[in-house]
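One chain comes next, on its own, written as structure tokens: the form predicted alone.
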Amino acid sequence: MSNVIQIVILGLALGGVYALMASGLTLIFGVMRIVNLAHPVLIIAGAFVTFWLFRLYGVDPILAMPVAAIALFCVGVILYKLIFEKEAASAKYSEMTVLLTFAVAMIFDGLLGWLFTNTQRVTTPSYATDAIFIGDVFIPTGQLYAGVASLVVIGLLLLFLQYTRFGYAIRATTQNRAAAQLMGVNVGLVSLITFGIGIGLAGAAGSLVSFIFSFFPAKHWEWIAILMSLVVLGGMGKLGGVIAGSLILSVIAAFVGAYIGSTWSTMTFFLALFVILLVRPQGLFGDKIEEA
């Protein structure tokens, strides 16, 4: 019984983070039906961000996790406004942009191979090694907090969101951008700070991964269908979705680690993927496709 419960704190902490990672991913399709294939990349960025403040600094990776956010919020911005804004009103915009932020994640691929090398990196605060023990059980302190954090930046989005008057636009844009359009909200700029939101959520995502996992630029690949799967059991655009969605699988993936073996661990996610989009692709959270 123990080594069930250990199975489920390890994936529930892990959960937590992957929640963080496809969270901002989930908002940007919510609310511009963007498929950012680029998310994973930025979330490499923000870590790279993370491992120098602590290099050079000694910044704590959770405490410079402010720091990444903003610096990949401004990213996140800039990319908007050169790249995604000029074809928003596309009817192919969807489509288009699965190219475009291929293009975008091939360019920070190779800018940061080029900066910093494909060098394994990772930050080493004391706590990353360190584990609490309850008994027969234990919680590696890195991943606990890092899934605490997680969760509570989660939280503030879900606040934001609900209760504030930016959120109110955001929710209102991702139900009906039209609609939303023809009630004032100028869905322009709200498609604008949501994309740079997004953005800054990977940037807050890399600081957790900088000390939960080794990282390099070229590990961006290995997560894009983890992601997607992610997103996609969720409900695309759905945040609630995907947070349920990331501590199922990543619940179910610990177990299949444990007993079966930690190289068909990853295969989990990939296999939901390919279920989930032939069983039921609006996503387990999503709204039922309508038949033409």
Given for the second form:
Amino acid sequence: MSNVIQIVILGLALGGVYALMASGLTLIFGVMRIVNLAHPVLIIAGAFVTFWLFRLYGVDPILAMPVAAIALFCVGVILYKLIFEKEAASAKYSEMTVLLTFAVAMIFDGLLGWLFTNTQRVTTPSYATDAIFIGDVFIPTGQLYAGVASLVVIGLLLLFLQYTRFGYAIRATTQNRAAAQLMGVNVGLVSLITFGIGIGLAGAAGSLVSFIFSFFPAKHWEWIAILMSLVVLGGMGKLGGVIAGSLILSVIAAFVGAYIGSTWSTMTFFLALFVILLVRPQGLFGDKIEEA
Amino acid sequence: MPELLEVRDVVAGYGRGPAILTGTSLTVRPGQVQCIIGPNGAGKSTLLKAISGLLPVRSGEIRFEGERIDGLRPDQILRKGICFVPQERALFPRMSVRENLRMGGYVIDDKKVLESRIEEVLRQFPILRERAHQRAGTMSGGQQQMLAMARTLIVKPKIVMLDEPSLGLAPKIVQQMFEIMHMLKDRGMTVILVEQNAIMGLNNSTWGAVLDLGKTLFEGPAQEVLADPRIKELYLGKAKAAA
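In place of the form predicted alone, output the structure of the form predicted together with its partner chain.
Full complex below, order starting with the chain above.
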């Protein structure tokens, strides 16, 4: 029994981090219909910001989250201004954005590799290697802290979306872009800020990734499919869906890893992606496929 | 007295497609219910989209209270005082009725003013109060249309443009929608109404304009337009020729 509890807790902690990693992706898709393939590499950029703050100044990775988030927010705003603002008018917008974000992913992959090499890195705060025992249940504190920190950030994001005026504007633009314009929302500005927030969330996730996984620039290719499966499972663009989906899939993956073999644990996400696309393409929590 | 809205020789269309409006002109005076009628594909909805800023104007000009508004974004045009309720009703399906009303007052900076206006609307429309927490997307077509029209009361625009508020609704409900429209007019709004059903539209209006193939054919007091023989020709001409 304690074994099962432990698997569930570890699954939920990791699921929380995945939820944070995927939340920016789904937010950006919701508002702009951009499938941001560069999201995982920007998570790694956030991990590098955290890594150097830790290495050079001894800043705790969790405390470094706001710095990584703000740094990546700026990257997001610049990317949007440079690339996506002009594309918004294009008739081949969605095709173009997939290609463009893929190119951005390759550029950042190369840039980070050139700057920092492709050696494995990890930040090592004391809690990263610690563990606590509750009865027979063994919980690594690193994963626990990362999971809790993720859920706190996601909670703040949800409060922001639910209760602030700008949050209303973001939700309105996600649900009906033309209607949001007619209500007085400047959707161009909303897109810019949302893109910044989405990439900022990637940066914050990077801080947590820096001590629960070892990372290197090219690692982001592994994550693209995992994050996509989470976003599709949740129903493209639905934040609540992606959070629930991340938690559920991570717990399932943890069980698969414990009872079938850790190689199959990652496969859980890809199998889920196939099954969802075949059986329920709108995702677990999507109402229907919306024509963009 | 200056015209409230002046549309002059406007050319507009979708994307890189052909022009739908091929030189449309229209004059709207304050306090009217101005009905725009015309056969399918005449460009009625396109005209409203061009005025609202959703569709870029290729040439010609649109003036509101003497000031040019073509080229402005939809949110800027709303802030000037023109509110557009499109056919699709522009609701946020996964937001509650109350949240939709709050979005309707997005441009109002004072939270107290916004909440008191929402209260006012809910008092006026008890059905909306009953369903304040229901998601807008789950309501009936008539209730959605009621919400979309009632929502314009929150910003109190000078002009409200309604694109076929009767579309897909049962006759009894349609009558209700026209009552709401008259209520908007009584609150001091000038109404521009696009209607497929010419007789029903003109009977509920003070002024009529007839559009065909992207151009204004003629305009005048609603009852005169209704009696004009050219109307029959426009709607029945082809049928007669076929018979």
